[in-house]
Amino acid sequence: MKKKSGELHVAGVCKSYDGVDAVSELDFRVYRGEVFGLLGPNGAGKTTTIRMIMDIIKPDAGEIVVLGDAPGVARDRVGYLPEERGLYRNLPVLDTLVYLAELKGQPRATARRRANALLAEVELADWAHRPVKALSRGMQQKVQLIASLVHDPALLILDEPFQGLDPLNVELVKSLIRKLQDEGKTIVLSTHQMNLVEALCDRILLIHRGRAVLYGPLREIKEQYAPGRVRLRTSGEIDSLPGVQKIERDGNSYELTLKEGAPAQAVLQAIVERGLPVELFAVASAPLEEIFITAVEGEHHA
């Protein structure tokens, strides 16, 4: 597989206000064209990270590469949804776009054409001349969205961008996710809705009070916190077996959870040997707000 290269790299950074650190020695990469998770709980330093990322504001020590240049060199090639929204409430939804894509350098043609074309993506195009104050909280929350990529900025950091949408607007914002990827963009996604960063993210980072706790592709992250659980459903019935701990029943299915270092696949040979019909046998693996509970409890007693 080629290297990916990366649009993101933070090394070795600290920031501490009145002697507390709010991050320490947080080292990190964002490679191009994948969405990578930036979680943790409240007050563990994410929005700390992404303003020093931004050049809000300044590290006290380490580094901070942003697509190849220093953070205040590349800003206008960022799109930063903050957790803070703030939108002109009496201007009109497009001009309002149109200025803020021209602010980063956008002309004024290729952002109202992109303006328009972002709007009827998010189903708001009949909206476009109307004040943005006319528009429902969820309606405003998806203008914030476009207005922090209507300028086609390479890297995109979006700090809880579902908040206050709909369930039917949650989906039409991952698909627009989605395609951004797929053009290439290379996006930060900064959420506490866990069963959306495990549909997006390719990697993440979690940290706790200023540090990362873990790091790496999702997928090999589940695999590590495998909580030893298997799903079974079958029309036979079960009471014990070779390797389980604990039986949970739910009419055919079942929820198996072995004893430390039990392997799976005896576990399903027993079943097999008994003679039972086995419609379903999958080794489950851990919820994400299942690992990020674990990993930050795991700090707190560090």
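Numbering follows the first chain given and starts at 1. Treat the numbers as computed from the prediction; the structure is a model and nothing was measured. Rigid core here is just the name for the largest C-alpha set that superposes within 1.5 Å across the two forms. First, how it differs from the form predicted together with its partner chain.
- In the core-superposed comparison between these two forms, the C-alpha atom of residue 43 has shifted by less than 2 angstroms.
- Superposed on the core, the two forms differ at residue 243: its CA moves 2 Å or more between these two forms.
- The rigid-core alignment places the CA of residue 32 less than 2 Å apart between these two forms.
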The other form holds:
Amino acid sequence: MKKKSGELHVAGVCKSYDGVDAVSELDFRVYRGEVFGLLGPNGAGKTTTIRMIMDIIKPDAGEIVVLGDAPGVARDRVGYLPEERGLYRNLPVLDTLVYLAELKGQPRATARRRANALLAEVELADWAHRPVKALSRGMQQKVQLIASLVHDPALLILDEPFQGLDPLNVELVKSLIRKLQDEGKTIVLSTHQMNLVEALCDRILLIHRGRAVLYGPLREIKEQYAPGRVRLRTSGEIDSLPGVQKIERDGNSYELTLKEGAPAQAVLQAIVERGLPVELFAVASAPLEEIFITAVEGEHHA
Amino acid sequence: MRRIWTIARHEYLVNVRRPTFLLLTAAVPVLGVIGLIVAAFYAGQVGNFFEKQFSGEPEHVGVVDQSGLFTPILADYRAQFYSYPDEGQARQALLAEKVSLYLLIPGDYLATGKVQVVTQGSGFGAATASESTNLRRFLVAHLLANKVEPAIRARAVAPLDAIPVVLGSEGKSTGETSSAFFFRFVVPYLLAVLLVITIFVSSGFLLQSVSEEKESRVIEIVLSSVTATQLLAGKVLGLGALGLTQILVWTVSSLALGGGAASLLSLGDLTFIEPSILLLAIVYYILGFTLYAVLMGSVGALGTTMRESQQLAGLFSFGAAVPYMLSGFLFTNPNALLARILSFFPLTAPTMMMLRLPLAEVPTVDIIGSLVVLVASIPVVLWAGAKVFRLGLLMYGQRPTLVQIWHTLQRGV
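What I would like now is the form predicted together with its partner chain, since the data block earlier showed the form predicted alone; can you produce it?
Next comes the full complex, this chain leading.
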């Protein structure tokens, strides 16, 4: 049962409701200290997967290992911000956070200290003793995020943490996530905002209709979706290059299509050897949003 | 266990501050104090007033005796009965409200037994005069005066002072007085009433707590920290303690006020319950409460709104109330077959047994059987309740169908 390599290991997991597969044969791993993107269109099976990881529901088949143990055993070391979320409306903010931390096994004094520190970090210290219903929607979002952190978890599962936040607060939460990653925490991030996935995630899993469609390091996936294309800006003249199949020019900008299997590194070397001044050399990659749509639509047509 | 305690503590502290709880809890002592103040203010006057209104006995009676059988009035009766030589004077006394009625006893009374009862306005009715014990005693005592021995006359006047004796199963007398018999029934009966009240009050809080957590979506965070069973158990404990707090406040204030009232009205000692029955009643109370609380918690998770949950819960609350609907029938036959059957059904067993215990010697098999049924059904209800609870909690905006509930219980997942 013990797994050393990953903080989270999902293997061959299936779950169906009334004969409809919500998740089928799902495999993935999340490694320590990374931000892992769990992506998919609405109804893809993300929430079902997360609920199984949190031991709120049980899989029909397969195995899930969370922080080296079965789901549920390690629940005190996991933080969870669900998509369907809310707080006790009439309870003061601090009391709510302390109670939720106590449910995770934290002593009351420790919980109180951490809750106060985190509230200060998201600029809500003045609201600690106000009832939750007095807070704006954005403030409540931040309190909910703190509720998932207040017991100092090793693994954090955040389902749509940016929902309803203004750009300033999006930045605040982004920097908080980066800080948590620096502290060595592992984060599973589920969101529809692809620009934030690109900014934060190391690896991703895209699921559609309960199955994995894309899985791996974000950079590699992006390269896969724009294979053999290089963007180059130079004041020199180029008409042919070894390993290059096609050259398109627009002023000083070139778009090079490489021959199959030709490494971009060799092309760069050839340009440098010719003594051409290179202002920009970039291996082109498609935006994640485009990849998402292509992958999901590809599945539809498949 | 620590999580259950944390949840119980949270539920208790949150709900104990609810205005509805505070108002309801304070209502009994406040009303009691008001009652006591009113009683103290009017003291004896109030008692006398009610006694006069409801006793059906005239206070002062005039007698116009034309038969010669009732004069002079015997010493024992002179405080209440006044003799008038003719009807005119008796009528004046009546109009002056010196007497509330007068009797005109004709010369042929012995032969006919007819007596005119004259009253004024809507006071003591002539119609109720024939039911009056005092008037009968007055007539009998005077008819027999100097004709029989005083002891026989006294028995003719008051022939029956009933002392009820209840035989136990071994044919031995339980040696209790009529008031003890009355209270022996009343206290467990009140306990049974308290059970039903607590079930309704606490289940209301349970429903509210579960519905609120479901509606506000905080439930998903809570269920990622504790199991559904822990959550349900914590809520039942916390809100059970809340219900007990309410009962404690009511009982203590009632006893304090009752003691105050007793000393005020110079009543005697009010100890009246057989310890074994009280103990059993408390056991049934705790088991009954736990069973119902678990049921209410699970049902609370099923509805999409508080109102819908309340309707569903009402179906179960009905079970606790059924024995009360049968109480008229139970008074005459506490060990009837229907009563015995309902004692073995978990939903009706607690209240049914609390009602039966003080009324008669309940067969031991019924006591043991009902306790076993209750103790055995609680873990089953908790297990099934937690499954349904979890199923219901995670379905936002829709209610699980009976088929879904059945599948959940079958899977046991």
